[in-house]
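As structure tokens, one chain now follows by itself in the form predicted on its own.
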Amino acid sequence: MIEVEDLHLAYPQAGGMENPVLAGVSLRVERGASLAILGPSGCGKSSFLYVLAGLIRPTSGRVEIDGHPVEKPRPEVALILQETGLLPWKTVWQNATLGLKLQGVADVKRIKRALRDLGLEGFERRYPAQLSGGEKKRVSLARALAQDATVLLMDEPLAALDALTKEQTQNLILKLWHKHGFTLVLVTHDIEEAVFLGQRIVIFSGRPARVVGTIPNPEMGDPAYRQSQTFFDRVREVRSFFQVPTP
């Protein structure tokens, strides 16, 4: 379970000034649940994920995962960024093992299972330059699965993909979520993606970010959800938070 209470974050600036980024964010994500976060560009969504990942210390507030305070990066928490983070001089196999190597673990079975789950069998000796955008995303997912992460934090992971590849990869993420039961926190600008992958959708305000809306989305979980009237109604509900009034 992820618990965040009254989280504040401000970056120091020259002259002793502070640049506030997060202002009193509180939320909870049950173990094995999925949460999608939407908000204006630059509002602090990525910074929020970095706090959850233990990469940034908050100014104040409480952040816990499974009852333990988040004070540094932990092996069970994987952060997947928009840039895949693949090393161009390493093969698919070598990139997929990076997380395990940082843990000092050499578990070939885990890596093989992760590559199989991501449809990457036969790609082990290829280099990133030989992969499509969607395949690169799958390698970064394989790396997270190989390290046996129980919490996946995703920061705009599919933003650069074409519409068809994006939808296919969303289906794959949903399948993996069902199979492995990890807790998923997804930051996205794509409203339909948030509705497809989030059991709950949280709306952040402009910077400094506050939670201005929480929308339950219990129907998610079925790949056919995209074709339902409920899906379209939920998308409209979420979009209403971002409509700019006509002068």
Second form
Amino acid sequence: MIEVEDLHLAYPQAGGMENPVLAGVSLRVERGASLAILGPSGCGKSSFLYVLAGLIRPTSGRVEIDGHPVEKPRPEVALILQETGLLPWKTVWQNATLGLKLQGVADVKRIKRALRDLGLEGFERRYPAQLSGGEKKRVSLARALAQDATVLLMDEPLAALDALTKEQTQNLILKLWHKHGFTLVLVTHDIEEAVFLGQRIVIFSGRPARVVGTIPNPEMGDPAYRQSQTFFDRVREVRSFFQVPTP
Amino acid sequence: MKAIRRQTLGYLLSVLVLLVLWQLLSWLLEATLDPRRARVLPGPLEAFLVFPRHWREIGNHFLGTGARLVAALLLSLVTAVPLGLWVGHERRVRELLSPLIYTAYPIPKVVFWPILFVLLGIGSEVSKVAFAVLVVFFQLLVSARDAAANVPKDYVLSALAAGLSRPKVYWHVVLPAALPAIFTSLRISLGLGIFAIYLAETAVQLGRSPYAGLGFYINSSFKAFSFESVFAGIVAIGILGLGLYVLIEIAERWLCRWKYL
Ligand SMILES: Nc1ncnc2c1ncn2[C@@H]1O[C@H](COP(=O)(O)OP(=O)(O)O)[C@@H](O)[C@H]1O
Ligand SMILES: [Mg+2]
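In place of the form predicted on its own, output the structure of the form predicted in complex with its partner chain.
Full complex below, order starting with the chain above.
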């Protein structure tokens, strides 16, 4: 479970000024649940994920994952970034196992299985430049599975993909979520993606970000949801949030 | 494979073109100047004929210059690159030390040459290598710093999130990201290093060791009006530079193979 309470974050700026980015964000994600975060560009969504990943320390507030305060990156928490999450000088195998201490055959087998499940068998020795956009995303997912993450944080992961690959990858994320039962926190600027993958959709205000809306979306979970009337209604409901000026 | 063959062909052609130009120029001088002055530019053949007669002497000087050059480049690499990556990657250090680096960078290092010679022993090997290190060091330092400062933040973040420690981030992210720029800089350093070693070798002619270097050889041939030998020495320096250049290229193709897919 992820618990965030009254989270404040400000970046120091030139001249001793502070740039407030998060102004009292509180939310909670149950274990194995999925949450999508939408918000205007530059409001602090990425920064929020970095705090959850233990990459930056907040100015104040409480952040706990499974009862432990988040202080540094931990192997149970995987972070997938938009474009440059993979290291171009490492092969698929090296990228998928980055940061892991492989101990024995069992670990190697587990990672091989993860790569096979993601359709990356035979790609182990390729470099990211030799992969399509969708394949690169799958390598990032393979890394998350390889580290047996219980929490998957994704920062606009599919923004650079073409529409078709994007949809396939969304279906894949859904499938993995069902199969592995990790907690999913997805930051996106794509409303349909948020409705497709988020059991709950949280809307951030402009900078400094606060939670200005929470929309339950319990009907999600099936690839066919995309086609349903409920889906379209939900998308419309979320969209209406961005048409009225938020306070 | 094809690319390598094309490149080899390129090298051969350039050497050929250089030789032809040299020959033409020497003929031109011969035709226009009086013979005593035209002697300063002998043709390639005359220069090459020096090698069979003096190959052992030239070979030893070649080894001397080569050893000094390689020592200077390696010493600069192992000091400037770690320091540059550190300064470039750590924001606080960068803000603190970058002004210092950029102040030191443009100062012509030749001005320190007499000081180095006096401090480290006139004509000593240490002083020659130290002078070349001084010349090359800042070149490598500045490019390592700049490259490390420009590593995309996402690479570092995703490596940290994957659980890499900060020292490991240097090895797995900062260094490989900076490596192409470091190799470019190393090629420039090669030219600078040859210049520095040459200068250091011509400067002092005490204790004429057989390994005194091509700089010494060229300089003393000049003084003896032996212009064929001068050009034989220049050819030898050219071969040394080209050889090291090719080695650097091979190392880059291996270490940065992800760039050449
Ligand atoms: N490392 C940093 N130092 C200072 N300011 C930053 C840093 N990272 C982001 N910011 C600022 O914080 C704000 C929020 O950035 P970000 O979290 O990336 O927003 P989003 O992901 O919602 O687009 C922006 O104004 C950005 O300029
Ligand atoms: Mg962002």
